[in-house]
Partner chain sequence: MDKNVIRTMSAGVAVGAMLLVAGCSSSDSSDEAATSPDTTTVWTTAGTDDVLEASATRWNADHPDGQIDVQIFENDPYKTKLRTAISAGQGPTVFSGWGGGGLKTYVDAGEVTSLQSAFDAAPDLLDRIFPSVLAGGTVDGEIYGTPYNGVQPVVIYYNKDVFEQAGVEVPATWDDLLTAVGELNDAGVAPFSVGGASKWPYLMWIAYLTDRIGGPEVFQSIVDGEEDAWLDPAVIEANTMIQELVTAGGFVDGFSSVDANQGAAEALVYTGKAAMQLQGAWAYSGTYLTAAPDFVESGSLGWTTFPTVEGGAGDPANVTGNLSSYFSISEGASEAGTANATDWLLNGVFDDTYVDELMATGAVPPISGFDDKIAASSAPEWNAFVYTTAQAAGSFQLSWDQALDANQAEALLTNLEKVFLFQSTPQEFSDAMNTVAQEG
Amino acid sequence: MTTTRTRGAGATSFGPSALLGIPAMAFFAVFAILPLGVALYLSFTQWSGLGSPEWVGLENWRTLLTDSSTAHSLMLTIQLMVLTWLVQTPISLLLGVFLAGRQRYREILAVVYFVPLLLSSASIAIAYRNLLDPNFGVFSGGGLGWLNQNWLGDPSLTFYVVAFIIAWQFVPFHTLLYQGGARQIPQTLYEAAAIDGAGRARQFRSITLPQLRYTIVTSSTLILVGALTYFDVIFILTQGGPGDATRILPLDMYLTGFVANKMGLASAIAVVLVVLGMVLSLTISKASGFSKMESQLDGEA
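Take the sequence just shown and give its structure alone, in the form predicted together with the partner chain.
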């Protein structure tokens, strides 16, 4: 490589100038960093959305820590996180590996499985609302026995129904991830294993799973951190109800801020969500060695 002639100093390094990053950085600062700072500021104020915010110090944070309804919302969020992970991971892992096969009919199945992801959350929620309606829904015709339940109105059922619908919506996406991951696994490994006499189950356990571990990390991070942002589906399905049975933290933030007009407290909840999301994603990365990710091809690792 020849040294490029430049007018400015310090421009001898290769690649595009750092100046090209400025618009993006400016955008990020204005639309991400600055609002975050304002939210942090608001969390120390009392503000109804009208007039000027009034500084109240740590009062919102004290409310947050002592108020049992926030704790309830946080618990629900964590439960939903774990539940959706437990439902989505095995299903999408198995589906993804299955669909990574090369037979033609699997492509058609892949398209069918993919359909829920093509629908918007709002339409999914409205569709399920109507399907599960105890008086006019699909199960209300009679003869379907236990299926005709008050799915979205029974406090002991609704949480699981919501988790199911969310899983239904996002399984295709994670299936796609696993499908991609599984297709990257060299066929030679399977051939060698077959020669050694390993059956399908053994191949799955000893080759597929270990080879997919980084995909599992990626998918799990998306599921777990994503659980902090479930809002649209639940808002339309239940509005956090019945009672507060599905009032997860993001919904609690919305209702506190935009319905009860307590912007200060809502900002504090927002900050909690941001911190929670960052801690979670950093922990998963660290614990799984994701940051040291290496190529798995050509005999490495």
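We have the form predicted together with the partner chain; now please give the form predicted on its own.
Lone chain follows.
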């Protein structure tokens, strides 16, 4: 980070030169800006993936804005975004604060809690697909009653099962964020609160939550924007089914482009996803006062 300070009549710049950022900017331009530009161009064409794209103007965008299946996929994406945030945030926050303690047994529990973070999305999806199989899955025997259901084949259940699996996968990552944030809170605050007679619940509400507000913003941004990239787990588990019960927008983009061979329309969906992610990220940053954030470490501002 470049720091600029003014002394007297002259201004002196401190910190690394802006030239050092050129490689990173070049990397970002080649691998982010350029593909986005190509996707934007393809969104105005009709292309099957072979041959040359044919310019069709706004036809793909008109189709996108009037197609009820796209609206359904967008609504599913928003629902999944909200549901996974509601599940992941409180669990990650409480686990992170709990694991920030200094007791030795908490380190052992932390290893157990973080196991899902070590597994790939493909392995998680394959494991759950077999565990939830109604014929030979973990609930298929032993007289488990209502637990023995077609979890991934029932349209009324599948969406919530997928949301649970995604939350299970990413809770450890956000727990790690909250654990790191909780360990940065000065212990003197808790000691002073204890002297004043504040219990653990009051300390959590009056000290922990305010001190973790920046971590909450960061974690929430990752959860909400990250919901626009969910693909692999859902594709392996359900491929968007049954019917279109789990066909969220990223999966709709893939199926439109690589299954229906409509690369132009899929590119338009990709542009929409990028715009949604940027708008969502900027909105969260503005609403949470991200631009006014300051260091919470002693002696820094």
